[in-house]
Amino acid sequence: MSARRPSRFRLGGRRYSPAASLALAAPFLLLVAIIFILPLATLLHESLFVPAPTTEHYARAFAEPVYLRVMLRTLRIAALVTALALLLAWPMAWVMSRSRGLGLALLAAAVLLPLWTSVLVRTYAWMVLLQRNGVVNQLLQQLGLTEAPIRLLYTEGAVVLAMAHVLLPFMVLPIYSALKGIPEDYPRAAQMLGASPWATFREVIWPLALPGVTSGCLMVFLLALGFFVTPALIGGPQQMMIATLVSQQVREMLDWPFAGALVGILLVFVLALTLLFKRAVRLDRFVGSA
């Protein structure tokens, strides 16, 4: 038997050996190791081995009610942001998938341009809109819906709304990609067979778009878990999330081991959620092909 050639990777029409591919990726891998893996490993090491081998810091995170409330609040806000982003993203992605030419270009620009704007700038824009004498309060008073300015800023609702706006492109693009891949003949065939619009959506469009929905929900939820700037500026101390708590432990309390424990808990949850979503998508494809 002839010796089996090592597999090669294709890039830009050229095929590269595994060694050449690794050499090309080495600068990126080195950068990731220096700015991400090394600091993360240092924090996790301090959470487990400072001042001695212990799990006390992890137990403290679950034993003290204030820290447990912060973690539960983080999960609740991330879930609300994901749900709101999905509700806003689906119509946008649907219209984009049915648009052509200039209309599609304008819609794509409306989705992509915010990604080129700083998160800090967009957060301050929401602060201007929601402040006591901001645009929203003035509009409500002019319409006669309120007699005096109401408290909109520094609330959980403001945090959810602003975060959903910032993360909306990460929900729109995967759903648009999935909807764009659905042949137009499928919904048309379902309607010709007597299916109602709701039945067509439920039995044809939604199952085929589910991988995109799952990817978008996963990205938005995971990004929302670690969001820092928007909750810190719009929410304030009452809406503190786990990223703000980690920053407080590092910058103000100088408690690096406990901050590392919080990071470790968040990391374990993120990895578990990612594996769960991956398994759910595989199960959905298996059931769909059965």
Given for the second form:
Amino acid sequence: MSARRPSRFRLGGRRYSPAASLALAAPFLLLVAIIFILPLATLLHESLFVPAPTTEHYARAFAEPVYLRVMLRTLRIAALVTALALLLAWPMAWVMSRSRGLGLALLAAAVLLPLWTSVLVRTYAWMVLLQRNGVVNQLLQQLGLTEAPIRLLYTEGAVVLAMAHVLLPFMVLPIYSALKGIPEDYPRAAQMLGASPWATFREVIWPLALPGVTSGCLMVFLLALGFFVTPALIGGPQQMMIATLVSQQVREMLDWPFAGALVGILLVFVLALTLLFKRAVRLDRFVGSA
Amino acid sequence: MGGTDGLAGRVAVEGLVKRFGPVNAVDHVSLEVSSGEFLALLGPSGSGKTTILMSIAGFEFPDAGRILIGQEEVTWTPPNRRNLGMVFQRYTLFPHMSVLENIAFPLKMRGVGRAEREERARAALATVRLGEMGGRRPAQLSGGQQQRVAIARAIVYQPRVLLMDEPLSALDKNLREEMQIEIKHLQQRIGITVIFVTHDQTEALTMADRIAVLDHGRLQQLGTPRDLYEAPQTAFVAGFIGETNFCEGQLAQAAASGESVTVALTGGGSLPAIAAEALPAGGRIKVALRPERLRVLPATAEGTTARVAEAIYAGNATTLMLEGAFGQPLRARIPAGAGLHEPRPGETVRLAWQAADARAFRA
Ligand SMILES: Nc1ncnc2c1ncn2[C@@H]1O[C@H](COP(=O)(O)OP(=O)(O)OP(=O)(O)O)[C@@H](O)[C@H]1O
Ligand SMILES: [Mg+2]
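Output block for the form predicted together with its partner chain, input the form predicted alone:
Let's see the whole complex now, leading with the same chain.
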């Protein structure tokens, strides 16, 4: 036991003094302050104090049906994206967690490769697939399922699908990491004790994977709430989400205070959710301390 | 419950074959365990013990052969419908459940009501002498306690057969020996059939009614601890169980198992022995002679003599390293306190043994 008083706050540990630790982290902290905190603070300040101290911008966001609809759609799409991503990610994460060597490397590459590709590229790929004379429509017609090209692009379904795809790695990785932590002997023991495969899943696998599932869902949901590129390009104006609305207010209406109010609402929502799931959001799962 | 009701707890493995690619993990193994019997599967690493156990459990499906439990063939039955108990080598208590919830889990899977579940789980916990620990999480228990809970969980639903795959190998020596006795007593008390995998011969000899010795996926010998020690049937068993001197040589004429033979030793001289298996004419032979079956006497003009190169005192016995007999180094062991002649290094001694203690095998 060290003589030092145990403290919940620790910076740098034994090797580096707090001052040295701060110095090491300074470039990053500075960058965050300049490109994130500062503009955000300015924006929020505008939403509350321009032209005079007021809540009018916030009231407007909730009063006008157009804006309310955008916010509700944003929530709905984010929820659907999360559900779809979970559905797609679980089997993948499961197979990965039971694979070794080259098999695992290939699966991991399939998950990570999209992460290393620009979101823009992936979104355009979806546009190519889904457009009027795109691959999907041609296939549907050749199979005789449809007679004329149907509208795929600029629908909510397309937005959900494309966003789920883009955000999939953020769901797969934490679930994979949680599943990998479950020794193969656990499900075996459960089966030996009389649990059917379904009961094994329900009673053992799922509860033990839950922290990973929760952090994956939270991550995807939060990212989906503020997603810009994919909904803007695939959803078009009909499927506008809140980020697109903010951008529109800033670039077309030049209404910075109102944009600030929208950002403020989003921020409060995100923070509230994060705090709610604080226990579940284990950032170390992403860093990968096994 | 209990092992007296005939065939219910019987396990039969018939002609089991399991290959993993080019590896014959299990190679035509047949064995039968009767109700209430304690059978140890003993063999070196990679000899196929776990694979046999997993086939009985239902996690491996054989390439050939059958598995029977009771009167019923279960070769293709999934593990959750075999109604067997199993304790694994690694700790497998579910970390998100309390000790009591862990033990109640198999009862829950069998649709037992909450109140009865709890009562039976408590009783099982008391059986393994951990009555106070029901509310704890597995992580708050020591390794030995975790394995005790795992045993309670595996017997709470009163299976006829309990499978154990090196359940004590993670424990330190003292605790392991204590648990060996405890498991043995528990098994006798509840009359359950136990199939116990181990690579530790002392463990197998201590606990088992019968031992199946495996090597390279093949069953070498199945018998009581005494059979295996006194009458090994293959050179592998003779070398694997206990300690032995091997003297190499050749045989002029073929011999049937049990016949008296005289082996011409490679190092010169000849050695009378009993053929432990059928021996071909002209084939290479190994004669096994246990160190403690060699009698060490003061030298006389007659008989086999050897020179004591080294004497190693170990409290309960003294081991002699001998030279000059049969043209090769030998070990002999003299028990302490029996008033036997204890020669010093450099002394010449005479060796004697019963003919039945020299067993000849195919090399
Ligand atoms: N799933 C598997 N895939 C490939 N080979 C396997 C597999 N399981 C076992 N083997 C091989 O089969 C042989 C027998 O393995 P098994 O695990 O039954 O041995 P064991 O007697 O239990 O050994 P140990 O004492 O090391 O546990 C070994 O050569 C092993 O490498
Ligand atoms: Mg094994």
